[in-house]
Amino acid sequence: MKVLVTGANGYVGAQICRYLSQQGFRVSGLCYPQIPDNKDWQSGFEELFMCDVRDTEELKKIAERQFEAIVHLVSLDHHQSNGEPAFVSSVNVTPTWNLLDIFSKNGLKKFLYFSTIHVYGKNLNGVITEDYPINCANPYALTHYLSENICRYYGQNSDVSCVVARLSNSYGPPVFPDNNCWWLVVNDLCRSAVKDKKIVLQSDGSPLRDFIHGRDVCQAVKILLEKGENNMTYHISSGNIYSILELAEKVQAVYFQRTKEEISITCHCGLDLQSPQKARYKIDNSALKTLGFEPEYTLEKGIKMLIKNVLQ
């Protein structure tokens, strides 16, 4: 399958490109603002393009290569998405429309759009399936949901099979040192354990999250490219929920096993650390599992790999 990945040099994109290439896909990548100078990584691509995803004229030229599939990953992060609406939508929303409009006229068969679990809002309860009520609580979630609806329109009104993947909280070592990933909570706590010899939480530890390793995200992408159904939404999640305090304790334990050094866990705001006070929910991934997905990385295994990476 001939695949174009947007955001190919980003944290998630760089991992996906490398994985798909290893799995025999014909991968091309859209990079911005530059193509990483890494010959080993570059060797897995058929072509690499230095292109702003907002540049429609350049996209039209690239579309002439007639790709069978696109994996669209480009998005501002949570904080950047709080900026001016015109700029935020120019990155998070309009390119989805432009890509589908341009490439659907050039033989595109499948469009895999990366959305987010954040479209459900903050107060999650019970089993969260793909038809759980939408409750966008911030511009990051809102713009992703707008793009989801653009995908649905093209899934209904073009020959392109449009698939939406709502990602939970990915983690793991980056392909490139400058990838914007160390603010992610698992990555942050592992790096703090190694670099600072302590873990300082930004909350009381009670918030709940579903953490999925980057390698499992890559596995999910391969499956969705091959088997994902038109106008279907799939959760890319581990299916397991942990509190931030439980995560910190796992990092603490793995770090001790590795180094025999004991490190403390505290809260920077002076609050007492708390166990979850809300009922645990579950980000259901059974729809993806029916296609053959099975997470390979437990949280402990992923933390061990990440700590090893930071120690190197």
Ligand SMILES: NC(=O)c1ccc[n+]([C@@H]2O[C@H](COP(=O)([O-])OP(=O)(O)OC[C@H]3O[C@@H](n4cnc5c(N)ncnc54)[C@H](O)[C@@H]3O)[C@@H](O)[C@H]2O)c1
The other form holds:
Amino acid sequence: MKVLVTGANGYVGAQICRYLSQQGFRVSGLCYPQIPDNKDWQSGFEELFMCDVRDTEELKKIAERQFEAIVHLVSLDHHQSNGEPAFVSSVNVTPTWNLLDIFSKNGLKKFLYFSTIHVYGKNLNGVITEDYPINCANPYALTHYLSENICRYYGQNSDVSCVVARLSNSYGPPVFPDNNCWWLVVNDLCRSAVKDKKIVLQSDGSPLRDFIHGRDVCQAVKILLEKGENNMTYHISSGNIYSILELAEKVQAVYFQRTKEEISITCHCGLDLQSPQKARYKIDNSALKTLGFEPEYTLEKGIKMLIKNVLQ
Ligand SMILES: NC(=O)c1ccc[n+]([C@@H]2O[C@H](COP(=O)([O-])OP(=O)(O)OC[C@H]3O[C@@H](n4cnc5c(N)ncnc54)[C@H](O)[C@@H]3O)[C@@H](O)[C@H]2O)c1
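Next block: the form predicted together with the ligand, after the form predicted alone:
Up next: the whole complex, starting with the chain shown before.
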């Protein structure tokens, strides 16, 4: 399958491109603001384009290559998405429409859009399936939901099969050291353990999260490209929930196993560390599992590999 990945140089994109290429896909990548200077990574691509996704003339030229599928990963992050609405939507929303408009006229068959579980808001309860009520609580979630709706429109009104993936919280070593990923909580805690010899939490440790390793995200993308159904939404999640304190304790234990050094866990704000105060919810991934997805990384396995990576 001939695939174009947007956001190819990003944290998730760089891993997906490498994986899809290893799996025999014909991968091209759209990078911005530059193409990473890494010959090994570059060798997995048919073509690499340096392109601002807001530049429709450039997109039209790229579309002449006739891609069968697009994996669309361009978005500003949570903080950047709080900027001016005109700018934020010009990156997070309008390109989804432009890509579908332009590439659907050039043979596109499948469009895989990366969204987020943030579209459900904060107060999650019980089993969260893909039809759980939407409750966007910030511009990052809102713009992802707007793009999801553009996909739905094209899924209904064009020949392109549009699939939405709502990702939970990915983690794991980046392909490039400058990838925007060290603030992600698992990555942050593993790096603090190794570099600072302590873990300082930004909260009291009680918030609950679903963490999924980058390699499992890659497996999910392959499955969704091959088997994802038109106008279906799929969670890419591990299906397991941990509190931030439980995560920190796992990082602490793995670090001790490896180095025999004890490290402390404290709270940045001086609060007492807390166990979860709310009932555990679950980001249900059974829709993806029915297509053959099975996560390979437990949180312990992922932390072990990440700590090994940071120690190197
Ligand atoms: N990482 C996670 O855990 C996570 C969780 C949920 C959803 N997501 C979503 O997955 C997608 C990928 O996330 P990521 O973690 O790789 O983020 P990232 O910030 O590393 O990647 C975003 C990519 O968009 C590119 N980009 C930004 N502006 C651009 C422009 N004007 N033109 C072209 N490219 C531009 C960046 O260069 C980068 O390659 C995003 O949509 C993100 O919201 C990620």
